[in-house]
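One chain comes next, on its own, written out as structure tokens in the form predicted alone.
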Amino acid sequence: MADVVILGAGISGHTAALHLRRKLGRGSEHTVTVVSPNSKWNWIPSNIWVGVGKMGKPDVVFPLEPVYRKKGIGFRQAKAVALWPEGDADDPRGAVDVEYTGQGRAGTTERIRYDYLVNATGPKLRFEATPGLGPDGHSLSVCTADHATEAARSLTETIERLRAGEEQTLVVGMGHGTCTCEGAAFEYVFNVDHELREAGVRDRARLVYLTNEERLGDFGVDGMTFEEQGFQTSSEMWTASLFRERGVEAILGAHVTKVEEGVVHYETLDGEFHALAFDFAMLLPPFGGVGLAAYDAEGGDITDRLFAPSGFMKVDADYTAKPYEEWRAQDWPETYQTPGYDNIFAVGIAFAPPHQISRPRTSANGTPIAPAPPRTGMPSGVMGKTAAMTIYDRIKHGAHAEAHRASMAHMGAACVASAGADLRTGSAAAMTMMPVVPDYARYPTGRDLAATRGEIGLSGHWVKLMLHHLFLHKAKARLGWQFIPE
């Protein structure tokens, strides 16, 4: 009998749990237990639509416990606080300490034993990295369904002021120089633009996109090159055309230093400091690890052995510090196993990337201003399934069964970024890239031109809406869920 514990019920963790239970069989002696501080699953990509009022919170969340009960998966509504990968004085098996956040046990603790552990905790939203950032400060967020609901309410109020004849400045973007998820900010700014146009008030609104990207179309992956009928164009040119068409201003290479009521302060790559007055601001936070500690069997602190300074878990990547020119696709992890512990995996945002994908940059003052690597959506699902398949093989065939592999340097990804939600007048930027991490040794542009594409149009919106319903169907483990790709 094997006990598998999965920390986190986001895209990676939830995917891993469903596939493991499916493969092991509902009536098997092996247990699968999910630990998550949240009682509900959230399809985060559609928070963008919640944030402009096109969807409500009930459209993007559902309770986890009924799904897990139906599938024979254990569920603890709790947050993980510490790992004991070598066991403790009472039991040599690994263990995780959790603190309950619900199920009538809030505040109580438990030590859960495991034979295999998947860390899919996702990120800590580090609003505190920028003074005044976030819903508890002076800006908005769409990182959670509740945050997005608040953003929609504020946007509605802004539109009403515009209708009353007031001019308004709306700022959307990144709240720190090391943020990731530029794609989400890109989506949101163009959905806001669409809502302003639908309300007939776009002419009185100044809409600004504030980003740590050095150039448009970077998206944290160093941009892309598209080829159409033999002609190559960059994602920078492709994206900039949309900004020009919609009249959205872009402030590039920016690190937000603080947010005051109605004013965002930022530094740019040239070392200059600026202040921008706003009436509405949605600024995303940087991400960090959730803050797990780790101990050896004697209680000695081994946190630094398992985790990078960022709080993300180390895996089978090459973390050697070296210049950008020496970074290689082979530096990226393939199995997501933690070094020294072949029964621990870290997937999705929880693993520590070996380096950035975009070129690292600092301002003239030495401030880092560059996107962190994205590890969300499709790649997260693939990683979760990959770890699940490795664990299944080892349970069934022995601990030395070969690990499944899914390097982001060999993995493709598709992204459909909404640019306005409407069945008739909406649009979306549909992008595919292969691989996610560019490999200049294999491809002159870093990626396979035959599989790296970009297109903007109404059909992209239909695809985005279809994916919303498909992935909710999959996450609810409804009939045929396993046939819907990650």
The other form holds:
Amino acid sequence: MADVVILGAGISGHTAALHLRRKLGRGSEHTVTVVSPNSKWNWIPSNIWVGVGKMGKPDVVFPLEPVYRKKGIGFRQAKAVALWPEGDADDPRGAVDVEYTGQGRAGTTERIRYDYLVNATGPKLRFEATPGLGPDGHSLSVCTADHATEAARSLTETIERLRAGEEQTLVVGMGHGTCTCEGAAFEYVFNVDHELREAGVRDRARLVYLTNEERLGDFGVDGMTFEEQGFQTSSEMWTASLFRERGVEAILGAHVTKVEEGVVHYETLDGEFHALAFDFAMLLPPFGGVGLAAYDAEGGDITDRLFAPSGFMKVDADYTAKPYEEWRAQDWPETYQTPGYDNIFAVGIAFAPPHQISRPRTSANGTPIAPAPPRTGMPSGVMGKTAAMTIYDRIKHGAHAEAHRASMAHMGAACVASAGADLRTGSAAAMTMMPVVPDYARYPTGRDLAATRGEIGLSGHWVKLMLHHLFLHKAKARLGWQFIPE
Amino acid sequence: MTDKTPAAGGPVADLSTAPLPTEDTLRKRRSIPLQLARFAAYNARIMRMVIKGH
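Here we have the form predicted alone; I need the corresponding form predicted together with its partner chain.
Entire complex below, previous chain first.
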């Protein structure tokens, strides 16, 4: 009998739990337990629509416990705080300390033993990295459904002021020089643009996209090359066209240093410092690991052995420090297994990337200003399933069964940035890239040109809507869920 | 707008040379029959990625 514990119930953790339970069989002796501080699952890509009031929180979340009960998956509403990968004085099996956040046990702790562990804890939203950033400071966020609901309320107020004849400045973007998820901010700014146009107040609004990208279209993946009508074009040109067409201003290569009431302060790559007054600001935070500690069997602190300084977990990546020119696709992990422990995996945002994908840059003052690598829904789901398949094989065929592999330097990703939520008037900028991490040894442009494309139009909006319903169906483990690809 | 700092707010990227879509392109982006075809093409591309890369 094997006990599998999965930390986190986001896209990668939830996917891992469902596939593992499916493969092991509901009535099997093996246990699958999910530990998550949240009682609800959130389809985060649709938070963008919540953030402009096109959807409500109930449209993008659902309670996890009924799904896990139906599937025979254990659920602890708790947050993991420490790992004991070599066991402790009482038991040589690995263990994880958790602190409950619900289920009537909030604040109590438990040590859960495991034979296999999947760390899918996702990011810590590090608003504290920038003074004044975030819903507890002076800016908004769409990272959670609650944050997005608050953003929608503030946007409505801004639109009311515009209707009353006031001019307003709206700033959307990244709240720190090392943020990731530029695609989400890009999508939100065009949803805001769409709302302002629908309200008939766009002419009185100044809409600014404030980003750590050195050029438009970088998206944290070093930009893309598209092939269109016999020419190779860049995602930079494609994105700049959209900004110009919609009248959205762009401030590039920016590190936000602090946010005050109505003013965002930032440094740019040339080392200059600036301030921008705003009436509405949605600025995303940088991500970090959730801050798990790790101990050996004697209680010695081995956190540094398992985790990078960022708090993300080390896996089978090449973490050797080297210049951008020497970065290779092979640096990226394939099995997501933690070095030294063939029963611990870290997937989704929880694993430590070997380096950025975008070219690293610092300002003239030495401030790092470059996007961190994104790990979007599609790769996160694939990683979760990959870890689940490896664990299943090892439970069934022995601990030395070969690990399954899924590198971000092989798999693709789709990014659909919608604008509007109407079936006839909505629009979207839809991109696909493959692979996510460019491989210049395989492709002259780093990526497969047949699969790497960007297009704008109504169809992208339909795709986004389809993905919303498909992935909620899948996450609820409804009929045929396993046939919907990650 | 509240008067706090200069509205210019720093270095705004010059996008004046970015290509603008023509009326025909904008019409195509809204055309239901054409977009149905693009919808099918996009989904085919996603499935290709799933088959080749997952």
